[in-house]
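One chain is shown next in structure tokens, namely the form predicted alone.
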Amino acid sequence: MNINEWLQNHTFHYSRFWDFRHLVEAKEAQGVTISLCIPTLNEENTIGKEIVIFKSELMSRYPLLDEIAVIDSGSTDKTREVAASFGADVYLAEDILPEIERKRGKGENLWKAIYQLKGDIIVYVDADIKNIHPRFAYGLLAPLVYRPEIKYVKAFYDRPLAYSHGIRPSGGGRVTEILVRPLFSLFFPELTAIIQPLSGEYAVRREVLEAIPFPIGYGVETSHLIDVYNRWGMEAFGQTDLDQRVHRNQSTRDLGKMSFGILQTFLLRAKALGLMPEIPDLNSTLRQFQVNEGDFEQVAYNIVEEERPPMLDIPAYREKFRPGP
């Protein structure tokens, strides 16, 4: 399947799935369960609204979601209290699989959610979305319900708009367009069909999530795409246009740290797949500079993209979800 054919057959718009009753019927006919996971760290200002909207529309009104869970990294504000007060199941990441050495990072939360949540499908949604809407969940889970061959659905946003002076290009954010898309173009050309590879919203079948490793930090989304592509091919992917996503912008300095982590993950994957077998051991220190009273001073960050193994490698997970001989 070429890229244009894939785009035609595996790209959706959320409005296509407006018939919630039909979607619920299809879900129930298959006997699948669906969990919504919101990873958090200090998101008290937005988490309550997200839970209210998802719970009222996709649990109470239409029983699409079987559970809504917050996996928290250790917020110092009232994120956990607010989430619990609005009816979400709230878990502290370090309390999940406590026998395993603690690590912190968004990828860690996503990984531990596989153990903690019960769904056959897990929908991940970031906690900082200011224009939250039920489409951020149903637009992603619907292709998995209707298309059994699809295993992993990514979100993208902000469709190209025609103006009198031309067309405004649409794609991923700054890290995507400057780093990830060029890398995919060089090494995994088919993956360039994924419009926003770093989007924080995606829905995935458990059979996939439990079988792939998870970087605990910035590289988790990039790692997922490479691993799913390598194992199941482009047929496993879908993507849904969610129109627009409003969230806080990150500074260029923070994007540099993100890029550093993603690049580590990418190079390690390329080495493991034999695409770049001669890569030496990677340095983990990122140096940036800032001006302090007219002088340039160096700021060094140690960023190591540690990785969790596939959840199937964890004995406690197999005992919980795959009991028996």
The other form holds:
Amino acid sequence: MNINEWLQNHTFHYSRFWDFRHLVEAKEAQGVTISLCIPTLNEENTIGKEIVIFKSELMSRYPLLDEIAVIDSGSTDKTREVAASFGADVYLAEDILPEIERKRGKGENLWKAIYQLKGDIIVYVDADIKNIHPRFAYGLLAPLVYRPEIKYVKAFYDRPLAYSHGIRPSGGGRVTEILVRPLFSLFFPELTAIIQPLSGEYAVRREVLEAIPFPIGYGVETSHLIDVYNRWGMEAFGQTDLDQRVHRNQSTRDLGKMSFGILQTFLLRAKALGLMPEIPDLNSTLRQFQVNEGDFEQVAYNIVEEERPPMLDIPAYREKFRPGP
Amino acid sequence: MPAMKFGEIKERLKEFRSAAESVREILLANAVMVAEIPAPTFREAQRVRFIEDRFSECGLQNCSTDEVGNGFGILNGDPGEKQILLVAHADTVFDEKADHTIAMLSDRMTGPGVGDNSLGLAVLASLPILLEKLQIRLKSNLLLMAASRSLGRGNLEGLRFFLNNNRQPIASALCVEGVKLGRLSYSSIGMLRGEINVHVSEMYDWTRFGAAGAIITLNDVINKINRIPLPKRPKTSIVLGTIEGGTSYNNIATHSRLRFEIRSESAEIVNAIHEEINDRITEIALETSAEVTLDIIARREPGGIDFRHPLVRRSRDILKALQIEPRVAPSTSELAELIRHEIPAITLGLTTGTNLNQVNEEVLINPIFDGVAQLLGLLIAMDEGLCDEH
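Would you mind giving the form predicted in complex with the partner chain, to go alongside the form predicted alone above?
Below is the whole assembly, all chains and molecules, this chain first.
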């Protein structure tokens, strides 16, 4: 597929979808249901506003969303209380599919949402967005509503990093530019057309979500792109420009951990797909250094990118969503 | 809709409160989205546009912006023989560069301008939805207005322009402010708002006797203002609002500025104090050879409706029914302009708040529903002619 042609036909700006009435009519005509999933861990300062805005704009005014759910990893602040007070359905991740061994991570919440939420389409929106706006949901949902061949819509932004003198107009996405895009360029050139492969906001059809595995750590977005690409091709992707996303900036050290997790996921995928069959067993310890009163000392982190199987492999899921003879 | 008696309106206040609570997300989302659009005085266009879009989405008629940037929506009444105006100022004291992010917890919202006056605008934008929910069709046309150029140097220009050019007579009006619930302003005090600038030339002869920098000179001005005798009756005060000047630790300041306000129940006393300040700064300018100027930014005449006016009385009754203590205080904002045009009007507040006009401005969520019930009750009473003077 020609990348420029794909960009032309599969890249959108959220402002194109300003006509909510039309969007809701199109959704209703298709008879699909839509769930919004917000994965959380200690987000009491931002979660309330996010729920209020989505509920007001995309439920009360225009019934685009059928469900707003918070899947929490076990916050120790008032995240769950605040979310429930504004009317979201709040779930503790460990209470969903309790018969399965517990794991913690954002990917775990996203995966369990597939079981817990009822929508034919699920839109995932992070809870740490300071400039939350309805576009973060409808901008991603509209391509799925209007274009049946699209199955997976990613967000992209001009990502500002907060700094001392207001907002810098562009920057960020360091892991994308330094790690993921070079890797995609080497092994999956077509996937480089996805402008922000690591963005935490995306809308996906259930038929896709239930069929792909979920790394529960940093690698979930990268593995999704590779798996959807392999199975459905570039035709299945869309991407929407949501303008700006103001969020917490992460330290270089945190980005190092993130890159380590993504790299693990990527290499395991490459091995499984036969792109790099000779990869030895990977070490799961990331070693970073810090200076303590003039002396260098090593800090080691054990980062294991565990993976959940496709939800369709879980009997309880099949029973709930695909009951057959 | 059959005529409603005042007793019935009071009885329905609980229902109005519940209706407001049932659209809580719409009210709060409107407040957040309004507050996050910067709107310093003279640059309110984007915020007004948002409010206008909200009016249009509710099916209001004649949603428009006028020459000075006021935003309007009209909810047509049946038969629509008179006009009631609801006005909330759209501008804020915050610069565009300030972080306008609003934070929301279960019981409060925090951020620049969230109370003054994003909440007022949000209630205006949500009012058509509330009336529809309550299945209330007003007899009067309801004119909803997001007023531009209200604060500071804006000097109520938006509302003044509208009232000077409006062709439909306004029967009565309500000014809506986010803070504070219980506020009941029905009169305007005499006010003069000014700025004193001291400028010392770079070529100034510092060896001259009595030579001083702009800060010392402004200090002399302040001392002289403080010595002006103020009468206890009519109530009069001089507020020294802000002071600024100089550039660094070790350079003598060549410029300084004082912003102040004279307030009095008597227009004559405001004028007399103005004269007095003028004389004293002229004296200081001559003594020091510094350039001292007085710039008048805004002026209001005292006036208003009587405490016994039915509009004030009904407001008090509604507050009492909601068990809210009225806080009677004169106003120098939109109300003054309405009074100047002899339109019966009051200013009311919607909730409890703190840190007004600071970046950590905060409003409580729960009292908003009482604030909205109060507004609805009073609006219906006005619509029924129960607040008119006979």
